[in-house]
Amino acid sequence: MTIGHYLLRRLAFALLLVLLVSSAAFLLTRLAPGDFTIEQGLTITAEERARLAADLGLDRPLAVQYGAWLGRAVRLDFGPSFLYSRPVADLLGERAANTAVLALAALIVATVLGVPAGVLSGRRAGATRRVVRGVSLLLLSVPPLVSSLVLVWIAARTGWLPLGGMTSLASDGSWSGWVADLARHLPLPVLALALPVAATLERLQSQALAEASREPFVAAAVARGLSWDRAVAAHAWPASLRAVLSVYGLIIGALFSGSFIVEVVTAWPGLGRLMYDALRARDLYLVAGCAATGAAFLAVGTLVSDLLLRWADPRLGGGGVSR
């Protein structure tokens, strides 16, 4: 299969995934008891509530409402947000950018921590390996809600970091001041997102490196005069990257689609927080738009994972990692 045909198939899969996820979110939100006018607790009469529902289009039959929404959605017009009185597409653009900042920082931190830790635990036995594996097991065992709350508690007790949000009202308004303010708010949510991912990467890298080190080509390199460490670094580690790359894109998609718990706990104004507010308010079009954006990020992450794996493994048609 040529790369062009492969990309077309993956694009079709991505569009189908976005359609199914967003449609499911729309239909489930619409079919659930209550609506936006009830969830807002508006003190209005039944006639006024009915008039408001008609203005919002909530009184139309489900099939009609879904068909109208789908016709706009294919043009990337997800309709208006009931809660914010703004186009959903505008809100998604703003919040997706905020989530991208958080996810990219978390991905870098997780990679810098997880891959070297996996190489260390995969190459060395004894106490060092046990300590690294024990720490990664602990990080994997702690739910994101608990880790986020622990980090917020530490920040509250020490005063080292802001408790939440993306920026402070006290920022001086300049570009440099905004960047510095953002840098102070990033560590708490970034660590909450990155530490479990780093532990996952450590586990994958360690196991893959240990398996690759037992391959005949590593022993042959040692027989040709390379030291064990150099043979592992030059031959076993590139081969072990296939296992990491096979899930790396999925990690990217999961991070960029927004971490619901972390963003809610740390008040980070990203897609996760927006989805939470939309669900609470029963903001029908906003829920569907958030679901579509999250599915799109996940589909892109899956495609990146597949492309990286094709590049790393010559048997799949990529260029391959040289040994």
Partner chain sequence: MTRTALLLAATLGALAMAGPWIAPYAPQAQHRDFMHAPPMPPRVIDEGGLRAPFARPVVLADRLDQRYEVDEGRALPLPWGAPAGSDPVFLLGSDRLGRDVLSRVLHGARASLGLALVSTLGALLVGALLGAWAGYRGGWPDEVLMRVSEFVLVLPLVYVVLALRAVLPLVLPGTTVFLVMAGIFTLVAWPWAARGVRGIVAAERERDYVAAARAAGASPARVIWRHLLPACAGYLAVQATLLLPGFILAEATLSFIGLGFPDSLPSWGTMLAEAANVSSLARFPWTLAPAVAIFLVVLATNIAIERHGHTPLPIDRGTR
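Keep in mind it's a predicted model, so treat the numbers as computed, not measured. Take the two forms, superpose them, and find the largest set of C-alpha atoms that agree within 1.5 Å; that set is the rigid core. Residue numbers count along the first chain shown, from 1. What changes on going to the form predicted in complex with its partner chain:
- Once the rigid core is overlaid between these two forms, Leu58 counts among the residues whose Cα shifts by 2 Å or more.
Return one more block: the form predicted in complex with its partner chain, after the form predicted alone shown previously.
Shown below: the chain alone.
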């Protein structure tokens, strides 16, 4: 199968996934008892509620409403958000970008911390290996919910970092000021998200490197006169990369799910937080839009990681899917 065919098939699958997930979210939210007008509670009268429902189009039959929504959604018009009185597409764009910033930064931090640590501990047995492995096991056991709470506590105690949010009002509005402000708000959520992932990468890299070091070609390199470190760096490490790269698809999923709770705890204005607000307010179109974006996020993430894997391991000529 050529790369073009492969890409086409994967993209078709991703589109189908996005369509099914957003439709399911739409139908579930629509069929659930209550709607946006009911969530207004006693602040509005029965007539006002009926008028609001008519204005928002919530009084139409399910099939009509779904059809109309789907017809617009395929043109990337996801309808209005009742809660924010803005087009859902605009909201999604902003919030998805914030989540992407968080997840990407966490992915980079996890890679930069985890892979070298794994090389360090996988190179040879000894005290270093035991220490790194112990730290990894501890970090692996701190899920994002726990790590973000603990980091917020530390930040509240020490005042080193802002407790939450993405920017503060204190920023002077200039572009450089905004970046500096963002840089101060990023470390807390990014660390909360990245530390367990870094530990996973360390464990995988360490095990893969130790395994690859036992291969005959490494012994052959040493027999040719290479030092052990050189043989590991030049021969064992490249061979071990496949095992590490193959989990990036899973890790993108883990980052995506972890970012939901980190966003809620640290008030990061991302997609997870938006979905949460939308669900609570029964903001129908926003729920469906968030679900669609979430599915698209994951589909693109796994596709990118699979392409990376194909590039790293040419043996996967076929439609190799990492799992």
